[in-house]
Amino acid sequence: MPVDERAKRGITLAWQEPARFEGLSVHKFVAAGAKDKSRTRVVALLEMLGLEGARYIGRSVDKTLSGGERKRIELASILAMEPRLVLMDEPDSGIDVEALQHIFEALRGLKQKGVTVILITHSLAVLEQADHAFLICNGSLLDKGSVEKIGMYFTNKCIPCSHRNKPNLEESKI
């Protein structure tokens, strides 16, 4: 589905590696899909994610921003869109512990607004933000259930399966 069609349906994606947009300001990037494009709203969203709004709003979404900064700016743009469905690939990738807490708060805020968020993760901390969990390996659904149930796979590293890269379970427990 083309980007504009997804947007009309309230569907958005957050990539593991957020895009860079040379020459596009943080303000324009965050406000692009927003109903409220005001400076005040953009600054508030940036600050909600632990970024000093006044310091970032005029910056360019380019290589001068770290991956973690770009990830939080991308999430600010998603919050500004007020979507119905968000697909987030590795939301903790390149994020420090303090920034991760801001992201988790934003995820809780989306949940409170009734937004469906699908998280793709290899992190138990991110998994713990979910209500339901699915274990997928090599494109196959291996298990589903509570976060606690699926979290056990994170603790035990893996389960016996036929994937060609399956680890030696005895070594993975070391």
Given for the second form:
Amino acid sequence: MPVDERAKRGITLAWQEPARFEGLSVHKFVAAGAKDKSRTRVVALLEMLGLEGARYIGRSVDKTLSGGERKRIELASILAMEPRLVLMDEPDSGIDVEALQHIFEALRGLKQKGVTVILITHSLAVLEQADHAFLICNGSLLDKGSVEKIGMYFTNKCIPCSHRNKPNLEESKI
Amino acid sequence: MSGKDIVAELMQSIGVDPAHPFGDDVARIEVHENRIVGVHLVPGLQVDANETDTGIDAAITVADGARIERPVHICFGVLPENGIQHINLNMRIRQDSRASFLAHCTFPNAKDVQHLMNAVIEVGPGAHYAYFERHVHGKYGGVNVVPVAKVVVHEGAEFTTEFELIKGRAGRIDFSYDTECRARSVVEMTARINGRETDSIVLREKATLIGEDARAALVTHIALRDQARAEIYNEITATGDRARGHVDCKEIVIGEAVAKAVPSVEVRNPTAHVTHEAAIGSVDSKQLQTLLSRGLNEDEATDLIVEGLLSKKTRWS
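Now show me the form predicted in complex with the partner chain, since the one above was the form predicted on its own.
Next comes the full complex, and the chain you just saw is listed first.
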């Protein structure tokens, strides 16, 4: 199914490194797939993500914004389309601690609305936002289960591992 | 048709309500074909213009030290399908003066229209001069736009120009600006053009940084669709101490369109520094995928990306 058709059914994604759009305003970018394209709505979404809406709405989604700012603006554009399923690749990369809390709040908001969010992460802090976890190593699914269970791999520093695709479960136990 | 009626029609063609065009504090000059159909001046601005067989000869001067608060509005237009308009322009922005001009060039019905301009522009020491030129073309692509300008920017002066052709068919454009930049001057020349069908666009922008600490930026952003063609020649030569220059050329090509960019950078002073970046290609895949994943179809996503590329770079209305 084409990407835009999937999006029309509520499936979307956020890149690890969001695209830059020279000259395209934050307002137009966020409103691109929005159900409510109004300025009021866009400002509210930006504020929700810890960005001063009035200051950002007229700026371009380009290199004048930091990676963290673009990441939050991309998330605003996802919230605007009111999706049913979101795939997010490393939502914490390039994000400072304070901004990360806004992203986590947005994720919790999506969860409360019944939106499925698939997070790809190397971070325990991001993992802890999830309800279920899968461990993938070198292209293979190694384990799945509760966040606590999969979190052990982070706790015991699975990386670097000498046992590709064959984790030493003894070592991983707390 | 009376001059007043023509001015009203020109204003309509550029989206300005003829009943409320501009306030008395805004200087205006309206030229239709070879007729000067409206002039309104403000203190500090002098215009001497004569009609010729095919256009006008005009000398526009901003007096020494004058501050023209509101942008001067110029409208050059040819409303019929066929016609010629040849503008000879002598622009003098005198020492320490400050003025900005907003020029609309409107050819909404053109099937065979020639719009030719030969300009000599002198920006005096310490003066600030900004010129925004917005073209409004119709759907036939029957306009031949040939602006040729020789510009001297004196010590400590600033010259900003922006050429915009977004609406309608570009037709044929052959644009040539040659700028001499003296000590501590600042020059920024931007062109934003949308070409489609069989439009043909040639841009030649040249800045010669002869003075110490002179700075120039040449920015060209073009989107081409269908069988449109573009050739961009941006050239900066730096000879002055600590001169700085930058060339930025970005073009998006869609369909069978063809774009060619030839940035030329020459530095003849070891303390000078000039950079260039040129990017030509189809619509960026990551940008496209992002917008598709928001539910836009490919045409809508492409239009939005192009709109961004061609958006205004300065704070003009």
